[in-house]
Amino acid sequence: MKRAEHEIRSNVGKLLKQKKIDVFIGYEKGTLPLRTSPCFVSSEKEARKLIWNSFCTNNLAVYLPHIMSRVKNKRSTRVGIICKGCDSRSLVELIKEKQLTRDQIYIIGISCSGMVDYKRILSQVNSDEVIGVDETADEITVRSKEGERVFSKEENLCEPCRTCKHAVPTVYDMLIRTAQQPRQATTSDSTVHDFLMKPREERWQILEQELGQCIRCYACRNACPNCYCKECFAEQTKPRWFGVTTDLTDIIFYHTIRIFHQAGRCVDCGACVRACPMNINLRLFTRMLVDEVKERFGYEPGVAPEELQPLATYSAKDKQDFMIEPE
């Protein structure tokens, strides 16, 4: 990790200084143990503060379309930002939906071991006044008030982690292995053929359970790189879709669009689950979607950028069962 965090301030800074890229998108030490923040960097200078650890979960290819659509001259301005392999892929259908254009992005890739679930740890620890972390490829040690306790990184990853099979990313322009070996995914995930398995009454059950808990705060569109309108759907009032309020209802209808919105372009990073205040699992639903593109579509978003996404383009082997034949 600390050879991946000097190559990454290195050569940021080099790039900085011969005025290659304006800013990059990258990350710093949290305000609390366990914790990264979102950077961006400037200056030489201030390409020492960049981290690269465990913990660097965010999807920075969230802030690239408010950046482009911010700058003032789009043609000479050109960000720089470090990808893993779930960012680069979201990256890549942004570049699709002509938010931005592969030569404005400077990508440094790096090879990712899997990012380890913070609250996960969090849980099992009995103080949560964290005193600090160290970490080593395997393990991570936490030390409290109480002591010190060592946690194994792949007993914690994240979930979306555990299944990844694009660890290195599908673009870049300088790519930055780590001392690990870039994760390879060992099981496959069960959790949307369980989930349908179940009967109808079970499944509408645990979809009120779960959705029921949202507060609308819309940390979960916020936290999405693919959720880049300027007017969401959720707030608009001509026509008003449905009720600004945490009805059940109304919150239902608010995540069945939203989700449904990422048909053929979520890449399954978790950004929506980890910004969920409430721990709403909503990687059952929008996983969902993904297996479902894959099956019908054999589409996998933002592993090759020179192929359409499935709903803008059309072939005559589609599938149209889903009409033609409803339950």
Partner chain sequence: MVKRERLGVILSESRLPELIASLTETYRIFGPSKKDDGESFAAIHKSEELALDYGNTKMSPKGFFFPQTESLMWYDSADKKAKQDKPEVQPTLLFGLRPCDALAISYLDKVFLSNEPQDPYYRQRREATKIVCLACNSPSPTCFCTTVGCGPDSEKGADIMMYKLNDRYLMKALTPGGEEIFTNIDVETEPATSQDIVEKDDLVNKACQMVKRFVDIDEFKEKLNNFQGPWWEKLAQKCLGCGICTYFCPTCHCFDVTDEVVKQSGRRVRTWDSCMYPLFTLHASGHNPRPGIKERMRQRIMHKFNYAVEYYGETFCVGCGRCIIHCPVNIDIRQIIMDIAEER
Contents of the next structure:
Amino acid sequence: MKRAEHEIRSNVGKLLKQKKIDVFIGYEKGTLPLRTSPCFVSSEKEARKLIWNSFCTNNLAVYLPHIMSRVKNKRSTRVGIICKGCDSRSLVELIKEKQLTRDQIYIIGISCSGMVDYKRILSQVNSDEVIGVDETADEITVRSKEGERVFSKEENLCEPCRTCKHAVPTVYDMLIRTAQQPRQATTSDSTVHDFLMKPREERWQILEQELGQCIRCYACRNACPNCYCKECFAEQTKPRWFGVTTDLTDIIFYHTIRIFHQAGRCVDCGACVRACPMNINLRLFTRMLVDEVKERFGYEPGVAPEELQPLATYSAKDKQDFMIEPE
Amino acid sequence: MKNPYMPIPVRIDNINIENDARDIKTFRLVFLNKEDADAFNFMPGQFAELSILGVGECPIGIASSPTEKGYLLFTVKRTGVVTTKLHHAEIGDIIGVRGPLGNTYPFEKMRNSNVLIVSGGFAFTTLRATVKYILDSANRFNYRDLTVIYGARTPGELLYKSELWAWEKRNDLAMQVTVDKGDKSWSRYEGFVPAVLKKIAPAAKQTIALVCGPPIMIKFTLPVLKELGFSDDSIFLSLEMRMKCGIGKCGRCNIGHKYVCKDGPVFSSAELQKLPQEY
Amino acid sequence: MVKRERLGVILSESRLPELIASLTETYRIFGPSKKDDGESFAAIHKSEELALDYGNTKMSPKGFFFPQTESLMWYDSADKKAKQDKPEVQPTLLFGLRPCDALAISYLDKVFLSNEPQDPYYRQRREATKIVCLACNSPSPTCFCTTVGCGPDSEKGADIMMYKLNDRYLMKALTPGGEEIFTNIDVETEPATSQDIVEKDDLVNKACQMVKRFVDIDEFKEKLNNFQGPWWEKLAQKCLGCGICTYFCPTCHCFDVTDEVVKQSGRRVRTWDSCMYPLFTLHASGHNPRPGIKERMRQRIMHKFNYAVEYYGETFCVGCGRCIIHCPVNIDIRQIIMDIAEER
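Structure of the form predicted in complex with the partner chain, given the form predicted on its own:
Starting with the chain above, the whole complex follows.
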């Protein structure tokens, strides 16, 4: 970790000094224990505040469409960014959707050994008492007034990392390897399968329970690199598609439509889930689309830059069984 | 206790299409209940929320003067959801009005002074109310010279045309109507409002200027007024903002620490200079 | 009935069940209760449901008076007349509220009640509710109340103030409403002694020391007079523009009013809104006075620390730290305050 961090700093410093990039998006130390915060550095000196550890969870690709829509000189501006496997896949999709071009970005890829879910660890300690955190290859040590507690990373991984099969970025200009092996999942995600095995009433109950907590803060949308619409259907007034209340019908409408907009684009980075202050398991729904798209079109978003998005292209081989013949 | 969110029921009594583009209409509204009519005390400059149940509300300046008894006038441009619905309304339809809201033009300050009105396009509404109010025989002697400069892009975009031509003929106000570009039959001024203002050059001494128009007109009018010697506390502007509650609570129409709905919509140029340029 | 005592009364912790039982005869009680992801306010029927040994609740209690979704009126198109929706109110007690949240409610009172015309919906709920505040003995690391004019024993907004002294509660009625609560309960108490007050002061002092005062707030506020300050661009860079900070904030009170129709009838409904959302200030013409995240973040900070001070004479931040805890990119309002204060 320390070595990777050092490599990031020196390489970013060099890139900025040589004016190969104008700004670099990375992570800095957070103000709270077990947290990091995205940061924008534009000088060699500033590059020293960049860090790398198992809490660098934010998908930084989320910032790019916004930055690219604002830069005055699109040709000459180049943005550097650090990418884990999932983040790089988001970038690939953004490039396919013409939100940016490959030459506008300089990607420092990092082979990822899985991110640790800080909320999970905090729920096991008295979060008010935490003084410091240390990290080794496999363990997180949390120091508090009550003493030290050691947590296994593997047991406290972020949910999507458990079944991630793309720990090494799919695109990069430079790859940094950490001391650990990239984490290659051997199991598949069973979230959807488990859900579908339940009886219908129970499924509805789960849906109600999960989404019923939503406060419509739109953090799931705003943390998602795919959600770059200038005006989101959820807030549009001309026309207003549905209500802005926290009644279950409005909430379900919002999440259903937002998640359907992710079909064939969602890379399962889990940014929406981590951003959600109510801890709603949105992956239950996004995963279903990921699986569906893979099964129908054999497509995995963000893996192959040259592959066309299935819902943005036509193929005679596309399955048509979703069309229901009138009886 | 009175509920400030409840609309007062009114009937659409008349609808007048104001412009060639047919996207501006003046609605004459009559209160269904006499006590509501009696309680609705306002002065020019104030606005009200027009309320259509099932659609929503929109803030619109009151275009009639309190001296016009028995009805309210609202001139509405078709822009958003509510105004579009309103444009589809017919005579006899029942809608709601919530108000009067906001402050008024500075009638106390205008007393015994000259009044200069500078306006452009669709923003003339509350200033039309002001002209009407001052011209009323019960009020006219409280004010000295009244000068009105009003312009629109084309002759067909001028509001209240028949009234304008009637005012032109009167000798108790100086009325100057201008258009950016005239047509064959146009025989009056041609040119932008600030240019006409510069040409007419009304005296700044003891004069209060009321300005309302599109941002571009305001931008070029203020320097002309300054040149003519108007001080910032003798120039008053009426502002627009997206609003919901109209009573200073919902939090969206503020410019700095002022709520346009409650502390405005009329501000002096001096007041505005102390506020952030965020409107 | 609890007799009025000059220094307050002492209630033994073992009598808490009696106190709650007695209160439930007159009031609906809401208090902090343990949930999977921290404490939240819940209906309390007996004292075991209370979790008084807590930092603060996840969501602020503002929703009790200003619910996220609230019907203002309903109508059906047959008679085209709007009928007012009246909130159902019954005597309610918020029990064990933190001082910062009580202070925040006093600010909301200014918005909805002091600032004419009054808001009838807010008023009905507020008038039916009394607040029993519990002073903080061990503030959280994200607390910064003392920097913004609040504190672990701040009394404003509370009807009764409670202090936990070892195995006893020191209780003091601060308002006529608080006295009324005392007259409505039947539980054994003792008059507080000056020794109890010394013990309380000691605890408050300790708590105050635990809350870091990290900056000179006046210096920060002074800097805010420069609306065009160069710092906003950089501070807003990492903001995602979601509404978490405003929805979790106990003083944020912006709302939207929309109409809903189902067939022939419908309602006009008020919902929370956020100055962080792009459509918040979007005119029908397409013009937006606050077009970017920079302008919207500036509005949020300025509203709390500058505009509200001018308008209501109060800083609309109580230092509860909820926005810090829940921000998905760890934007820390303390850091913002420091960065601006220290900008040369």
